[in-house]
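Okay, so here's just one chain, in structure tokens, the form predicted on its own.
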Amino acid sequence: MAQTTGNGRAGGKGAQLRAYLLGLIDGELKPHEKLPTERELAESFGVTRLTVRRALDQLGYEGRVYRTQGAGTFVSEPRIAKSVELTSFTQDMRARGLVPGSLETQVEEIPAGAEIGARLALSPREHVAHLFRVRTADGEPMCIEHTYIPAKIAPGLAARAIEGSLYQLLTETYHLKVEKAEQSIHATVLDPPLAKLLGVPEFSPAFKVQRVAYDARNQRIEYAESVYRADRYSYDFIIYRTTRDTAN
């Protein structure tokens, strides 16, 4: 490791730190390697070992490391990110150069009952198709969704092969096209179930995602639950300061 020659401020040295664990993130290191022992930079930075752990802490608050108890300090996989745009998965994956995929896909028409039912402005024993799966990019789960799609307005959707964007097979089958969607986001751990499906230690923080998707007619056509991995997955947004504010 290469020694630094700062000029002996501890913000300098800290500064320093991070530059280079940053270098060692974005171009030597590849994910899942392993980054040097605190000990090994403390001494390297003439830091203390406090200083060191911090600099690690935030660049893991910031999805660039994770820690393995007994193991170190790792590269993580890079984040994808996320708009508020309404694309599918299949969309965000592509236009990220990565594959999309689902480890397992089951589809079944359920009653909608009370709580899908009111999502979707229907009745609790009209029928819905009930689309699960564990969605990928270059074959790593990244997310496991529950799409509900009323039975009446795509009849026979349940008994067919669901292969790539569900978006697409509506548009192209049944003339179902998504214009605008209701979306909340909640922060999330994932139980041990869900964290087995996404290949993650027990109760890591994810995303829960609930979506209510419109046609031009403000017909309800689809309602989705989804639980994203939030080592993997950010969301963006863009915000502006209303007129009326100009206060502070």
Ligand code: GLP
Contents of the next structure:
Amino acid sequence: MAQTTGNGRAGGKGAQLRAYLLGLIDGELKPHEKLPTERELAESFGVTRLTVRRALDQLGYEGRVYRTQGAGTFVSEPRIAKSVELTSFTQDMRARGLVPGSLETQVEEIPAGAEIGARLALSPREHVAHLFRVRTADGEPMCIEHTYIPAKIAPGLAARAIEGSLYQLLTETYHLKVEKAEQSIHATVLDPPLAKLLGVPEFSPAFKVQRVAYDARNQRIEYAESVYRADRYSYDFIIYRTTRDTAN
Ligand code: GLP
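Compare with the form predicted on its own: the form predicted in complex with the ligand:
Every component of the complex follows; first up is the chain already shown.
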């Protein structure tokens, strides 16, 4: 006979119950489908309903199931590995059904200097391609972007006409694929020249986003500073509770 221990963990039968439930969650059942009731599980495994409830609570803490008062226990949606996805401007706009574009594109090759060099782990004398773009959605300015790419990993980039997606160009031409990024977002206001470029009133609110992007080998491939109109852009996150303290 399986014994329920003082701390609520069952022995062999409790472990079997957990393995069975995980099998259902990962196998037969789809997200939002219902698990068997506490009573059914208690009967089939020969354990108390308290033991079943504890096993379900544990799966709840782990984010595998959720419970709805009076209705039962259901399989949770699988977690997305990246709660904030790493996307390009082109992908962001297409996902919103908008046509991405760029205005005022300028590209030059310059020494990194102290600040950009530090961001890209380059010496100040090493060269970077500096790309300036006003990014548009359906022709309307959305964001102003300064992007710096080390010249040694993307030779000749500054001599190219960069019209579409930079990330696509980096992947297709230089086999440089952005895999992760450190990103920070600050609130700011648009000074008169930036406000004019974005076609909004002076000192309108904006987001300043700084990104250092890395490839799969942890090589820094981009530093970018983007200023987005706050009236047209928002940051949406899916956030998960990770502690056991779900009471408040
Ligand atoms: C976003 C990022 C930039 C990146 C850009 C690439 O705007 N904040 O760091 O350079 O996407 O966009 P695309 O591939 O559309 O040129």
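Superpose the two forms; the largest set of C-alphas matching within 1.5 Å is the rigid core. Everything numeric in this text was worked out from a predicted model, so none of it was measured. Positions refer to the first chain, counted from 1.
Relative to the superposed rigid core, S184 undergoes a CA displacement smaller than 2 Å between these two forms. When the rigid core is held fixed, the Cα atom of A161 travels less than 2 angstroms between these two forms.
Superposition of the core reveals a Cα shift of 2 Å or more for G72 between these two forms.
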